[in-house]
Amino acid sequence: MKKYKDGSFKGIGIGYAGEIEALVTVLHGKIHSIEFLSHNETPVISEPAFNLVPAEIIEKNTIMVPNVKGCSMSSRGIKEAVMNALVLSGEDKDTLIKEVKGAENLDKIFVTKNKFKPSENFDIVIVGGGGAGLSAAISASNLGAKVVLLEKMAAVGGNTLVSMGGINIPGSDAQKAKKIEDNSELYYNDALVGGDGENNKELFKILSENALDTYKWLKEEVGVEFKKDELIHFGGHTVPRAAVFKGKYAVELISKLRKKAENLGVEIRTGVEAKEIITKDNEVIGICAVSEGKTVEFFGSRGVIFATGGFSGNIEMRKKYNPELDERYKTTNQSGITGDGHLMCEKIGVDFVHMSYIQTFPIANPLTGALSHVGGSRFDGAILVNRSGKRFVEELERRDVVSQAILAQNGGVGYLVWAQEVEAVANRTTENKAEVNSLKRADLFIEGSIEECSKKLDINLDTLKETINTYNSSVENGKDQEFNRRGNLVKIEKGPFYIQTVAPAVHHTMGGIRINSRNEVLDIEGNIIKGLYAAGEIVGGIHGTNRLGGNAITDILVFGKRAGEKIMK
């Protein structure tokens, strides 16, 4: 067995959210403990890479161990701070890359030793783990359904937890604290006009009427907590309406639906891929699954409800229905949402609705794609420019009017603008360190004097200067004179500047499976099909052509405690 210097030393990797920090112990030759001292990847889904992959390196005392399922990103940044510890003590740099690339051929770690029987009978199986699943997992086990959760990814949570954590909520808390006049007309309206009318009118109507009471019963029921005082102005909305889970991302609310989940005794699996609807005398009656190279069928005496996402990850499927979005664009989205449910719909003839609708969100990393939280000071009123100093759009415009912006202006990127006043409004670069770090080292977000930050990313200096003083008399007037900003204008005025460069990446589609009022799912000739219900991002036509921030989790969360209470009925 291989001997290593003894003491502690400490090592940087990189993973899915930024920098890993590991602190590494040898004790006799032998690595004896791994503690980490700061990171930022996602709770919950980066659980099992933190719980697995350092317990492996200790017991086989090397780095050449395997990647955790669905958690690949974390492990290799675990292996590679546990790594550069070691080179610190003395171990030669090219041998251990030598064994992190040879750990890439391992067989991946699963989280769990599921033990299955070939076929286990439930009430109802639901594919998905994120916030549309566990919602209907809830609603349906309070009914007094026995539930079995399907999850092909290592942990639960889905695209829900990476979210920017905001949901729109006419007749919030922080609505009423901050005397926010608001209804569900209202957001109905937005939404119409966001999605260019070709909104599902009535299933959006059960979502802005819903929307509400949803938010009461994640509180008093679930216990999700939010921010008692903040609200995100999402684009396209008439009035700040999207209430914020306290913490971070949405990590908050996927704890709290996973836990009340567990306490009613639903049965979440996870590392079991769906392969195919099971079916009988034209009723859906189960799933069958592959987990650890082993099949399992799932039988729902009451049915399946499907809430497998969207299909962003997936770039054969974007280019069918959308040919302009290939393998040029990155996406925000897990490595998991790849359309699964829609091709498992596909083979037993359900309709789709709205496929060529596929969303960009305009403030994400040029580089890898991810979502930028930093970038949220966008809605806090910091201002997009372009290589020559120059504002290009209204920055709390759609989605998709600001990514077209963004791709039309020299390189395709653009540049958010920011200083202290915005800063204080929600501390972004305090409290996402961890990308602002990431973000700095690939040279995509620059802090200091304004004359600092343009010279390193070659902006117009003195056009910038003009814009940002044009824009701060706007500010001081009372109304953006150039693009009409809506929501609270804020002046960047006081240094340090924040200067982030941003462009789109694939995010969200809006078209998916058609289903009713009762989230049935519909075949293309539009009967029912006996048995499957459907909720969150798989689901097509609600949102139209474009959907607003802030609304995905409000659908899926309305839909999804839907769903679970209409498969009981």
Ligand SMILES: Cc1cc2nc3c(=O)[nH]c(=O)nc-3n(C[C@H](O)[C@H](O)[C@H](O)COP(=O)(O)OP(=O)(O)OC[C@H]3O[C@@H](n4cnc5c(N)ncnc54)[C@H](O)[C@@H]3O)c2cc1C
Contents of the next structure:
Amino acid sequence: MKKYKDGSFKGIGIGYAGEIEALVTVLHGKIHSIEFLSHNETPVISEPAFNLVPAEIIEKNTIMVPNVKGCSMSSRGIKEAVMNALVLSGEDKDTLIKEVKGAENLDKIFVTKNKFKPSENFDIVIVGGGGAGLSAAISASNLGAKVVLLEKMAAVGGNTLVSMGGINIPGSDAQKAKKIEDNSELYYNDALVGGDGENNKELFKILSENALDTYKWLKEEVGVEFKKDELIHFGGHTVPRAAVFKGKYAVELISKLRKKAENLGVEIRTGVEAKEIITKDNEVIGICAVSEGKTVEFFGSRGVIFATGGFSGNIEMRKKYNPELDERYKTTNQSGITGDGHLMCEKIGVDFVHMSYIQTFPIANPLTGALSHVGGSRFDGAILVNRSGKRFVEELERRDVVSQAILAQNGGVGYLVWAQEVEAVANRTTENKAEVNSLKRADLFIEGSIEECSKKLDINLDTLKETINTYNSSVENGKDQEFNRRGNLVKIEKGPFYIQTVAPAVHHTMGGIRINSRNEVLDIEGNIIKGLYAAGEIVGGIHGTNRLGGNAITDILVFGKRAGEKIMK
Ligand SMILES: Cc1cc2nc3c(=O)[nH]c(=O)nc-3n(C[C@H](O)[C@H](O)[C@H](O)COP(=O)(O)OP(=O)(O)OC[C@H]3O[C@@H](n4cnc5c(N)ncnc54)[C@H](O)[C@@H]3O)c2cc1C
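Based on the form predicted alone presented above, generate the structure block for the form predicted together with the named molecule.
Up next: the whole complex, starting with the chain shown before.
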């Protein structure tokens, strides 16, 4: 067995969200312990990597261990941190780099050492552990059901977990605190304008009328906490409407939903991938799944709820329904969001609606597609300019409008520009330090004087200065002369300035499987498929041509909770 030099050594590696610092202790020549001193990896998603990778390194006494399925970037960051610590202990760096690279070819570590029987019986089988699946599990379980939830990734959360955490609620505490008048009709009307009137009106009515009750359910029964005074004014809404979960992203939401589900006795099985729907006499009775290479069947006496999210990450499906959105587009989505549920449902004759309506998010990383959280400065007052230094669109316009406007600019990119007045609204750069650092490393984010920023990004300085001066005069006059920007106008005057390069990426699929108002899935002739229910982004039609920001989280929670209730009635 390999012997290392005894002692404690610190090392830094780069994970998904920036630096991971580890303290590695070697005792009697063997790696004895690995302690993490700091990191910004996303809670819940990265948990399996932090639990399994160090344990594997210690057990095998080498950094040549595989990544955890679904947490590859965090796994690599952990190994790199341990590697750099071992280099400080005197190990040869080139040899260790070879070991880390060699580990990429090993089979991934699976999350759980699942010990399944070949078939198991429950009342309800839920497929997908995002916000919709977890809400359905809680509401069904509350009504006495024995529930199993299957999640193919290492951890639950899906896109819900990495969302910006904005949920539209007319009448939330934050709206009341800010004395904003709002109601479900105003909300309904905004969504219909946003979706060009093509929304399934019956379903959106249910959504808008149940948003406030679902918010109360989250607070009172699930224990979810919200930021007290913060609202996001997403594009297309007449008033600031999105309440924001406490903390980062939707970690608060998913952690509390998971905890509540576990307390109720829901069996959450991670690392289990649903592959096929089992039917008997035209009724859905279960799911055939695969875990660690083994086939397992899960039967639900009341049926199956599909909550597998959208298909933004499935390029073939995107091209089939909207050929424009091919390989050139990156996606903001989690790697597990690949339309599996749609494909399984298609095989048993489920009907689909609005499949060509696919949304791009305007403010993403042009290299990776990751949605930019620091770029949320757009909602606080940042302006968008092109390489000539000119504004070209109202920044709070609908996502499709802003995305297309950016793609039409030189290089297919836009530049968000803001300064300390805007920064003071929501502290985007301090709240998202890890993202800022990684954007800086890729030269996509520049901080400094307006001259420094524009020079580094090759933006026309004179025009940019003129644009900012005109905009600041508009702020003083209380009206944006150029683009009639809605929301609060905030000056861009006090340095340091920030300029960030952005491009659109595929973000949300409005199309999906057709359901009725009881969450029952319909076939191509409009008949109910017995035993099959669906909720969340997998469902099509609710948002029409274009989903407004903050409407998805409301949708998945209202209809997730509802699916769990309806399957029990
Ligand atoms: C970066 C980002 C930011 C966003 N921000 C916001 C926001 O602030 N507000 C808002 O309203 N919307 C936002 N959205 C959209 C919103 O997050 C999603 O529409 C919503 O979370 C979808 O929820 P869901 O439960 O339907 O699916 P998801 O949360 O995506 O969960 C689906 C789950 O199903 C699992 N799964 C898939 N296939 C299988 C299979 N075969 N077997 C087992 N499990 C499977 C997946 O791994 C995943 O965990 C954002 C989206 C992204 C990507």
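Note that the structure is a prediction, hence the values are computed from the model and not measured. Residue numbers count along the first chain shown, from 1. If you superpose the two forms and keep the largest set of C-alpha atoms that fall within 1.5 Å, you have the rigid core.
**Q.** Yes/no, Asn84 Cα shift of 2 Å or more between these two forms with rigid core fixed
**A.** Yes, the C-alpha moves 2 Å or more.
Q. Taking the rigid core as the frame, does Ile31 move its C-alpha by 2 Å or more between these two forms?
A. It does shift by 2 Å or more.
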